[in-house]
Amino acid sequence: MFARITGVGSYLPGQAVSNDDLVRRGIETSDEWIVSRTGIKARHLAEPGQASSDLALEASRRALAMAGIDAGEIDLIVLATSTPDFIFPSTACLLQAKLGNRGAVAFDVQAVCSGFVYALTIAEKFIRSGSHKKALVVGAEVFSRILDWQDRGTCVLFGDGAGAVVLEASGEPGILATALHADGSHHGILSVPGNVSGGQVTGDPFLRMDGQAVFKFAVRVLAEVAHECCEAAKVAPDEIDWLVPHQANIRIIEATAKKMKLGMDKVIVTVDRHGNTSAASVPLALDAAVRDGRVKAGQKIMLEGVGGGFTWGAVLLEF
């Protein structure tokens, strides 16, 4: 038994965000400043009424949607997201509600923004089990909530949206190969360092971030676990046909794609469009590829991601 995505989806809520915007909003930067250490261009910020489960549920209807199933069909959701709705019942679980689903296993991923690829590697072991054949897999993130205005080194990077795939039993293997890591030692250098207690927050509610840190930590493990992969599915790096990484800073995704040996041209980068959606970012991407052609069936595909935790992975797949 193997697991195969038949269906990909994205949502991005409202109009995009300019950088342009951010400066006329009152923030002290420049469209030059953020895209020459960033590459991000835009982002898109969901209204206040708007929570990870709605951003979810559009791109779960698209993904389903693309792969032909209705959403009673599904038997497994898993939701990663470090913005849930409210603390308790799971993400995973209000969108279940809203999908007009009764029965699927749900449950929340908190793995930051690698949260979609263990989400991924999670349900793929639930279908190789052979105790579930559907699965919906969702990253969503709603990070304007969690960021300080005040702070321009932060809070120009990141943006709102979420992506989707199905995942379904096959007799054709579909993911490859997949690995995870996590190491708990680095968390002080990327944290939203707070909390809830007896009805008030504690501690900084808000995301702090050392970015030289994470950059250097980041482009190390991220060529590390697709290498992994790699030898895991007996799969040289060249054979790769596109990567999509985590959409955090355009610097990181090319000084990955160069320790891997791979030009720009096999590179899926839409952080320019969106910015760092943390969970979201990688459906995303895949999604954006796939809808424009770029992403053919049969291709080799490289998922991974890199977060606060911290945490990090990567699925090989055959789309």
Second form
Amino acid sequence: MFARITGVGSYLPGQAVSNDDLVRRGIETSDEWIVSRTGIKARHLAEPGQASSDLALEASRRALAMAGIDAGEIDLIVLATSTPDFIFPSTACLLQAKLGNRGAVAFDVQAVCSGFVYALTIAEKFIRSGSHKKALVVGAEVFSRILDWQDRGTCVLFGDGAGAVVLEASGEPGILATALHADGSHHGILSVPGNVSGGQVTGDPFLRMDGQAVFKFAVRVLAEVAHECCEAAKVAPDEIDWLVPHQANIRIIEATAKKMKLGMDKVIVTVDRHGNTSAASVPLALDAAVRDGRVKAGQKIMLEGVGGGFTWGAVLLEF
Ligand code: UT7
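Show the form predicted in complex with ligand UT7, please, the one above being the form predicted on its own.
In what comes next, the whole complex appears, and the chain from above leads the way.
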């Protein structure tokens, strides 16, 4: 029994906000600085009334349409987010209600930018156990809500969006291997160290990051976990057709590809269009590459995530 992706979908809210638009909004930065340091040219920002579940709904509808199944057939919803609509209920349950699905298992996963890779791995295990047949796996974020717009070192990097896949039980190979890791001793280099308690925000409700520490950590672990996943599947790195990495920074992506001895012509890059959308970034990039025809049936695809926690992981699959 395999778990196979049968549909992908994504959604970016509103209009693209360019780097020059940020300068016009009063942020002391430049298109040259942002593009040369990160590769980001634009990001999308959710409207005030739009929550993660709204973005997730649009992406999910597109993935369900591609899979050709009705929302009512889904028996598992795993949604990765660090920007949930509420403290509870989970954004997965809110998405379930918006989709009109009743009875499926639904829960959120919190692994920050590795969230989608974590969620996909969890869903795969449900399906391979035989307990569930049709899963909706989603990454959805409104990171614009947790950015300190006075901190130019972080606010230019992130954006809002959602991506989703339908994962179904199949006799044909789908997900070939997965590898997940975390090391909580690095929690301080990327965090939103705040809380709501007694009706007040306690601590700091904004994203804080030691960019250079994150950069070094990400490059090391992304290459390591990709090799671990290849070994588990007995697939050589040069057999990978497409690497779909977390879209945070083009320099991290290039360094990872180099360590894996993969040419950039085998790497899907969409960070220029939407910045770092955390748990949404991997399915956003996968959806773009499926819809523009680069990713084709039967190809080997490596998905990779890394983020706060610290967490990291990879999924190798046959599409
Ligand atoms: O999902 C994981 C999420 N995180 C990441 O992927 C982040 C990984 N890290 C990075 O991508 C990079 O470390 C950054 C892009 C965040 C920063 O690049 P850097 O080359 O490490 O720059 P820096 O933080 O050392 O800052 C260099 C200079 C500083 O000025 P001085 O002190 O040299 O005069 C900053 O004040 O750049 C300045 N700076 C900016 N200038 C214009 C910082 N942010 C900006 C900005 N515009 N937005």
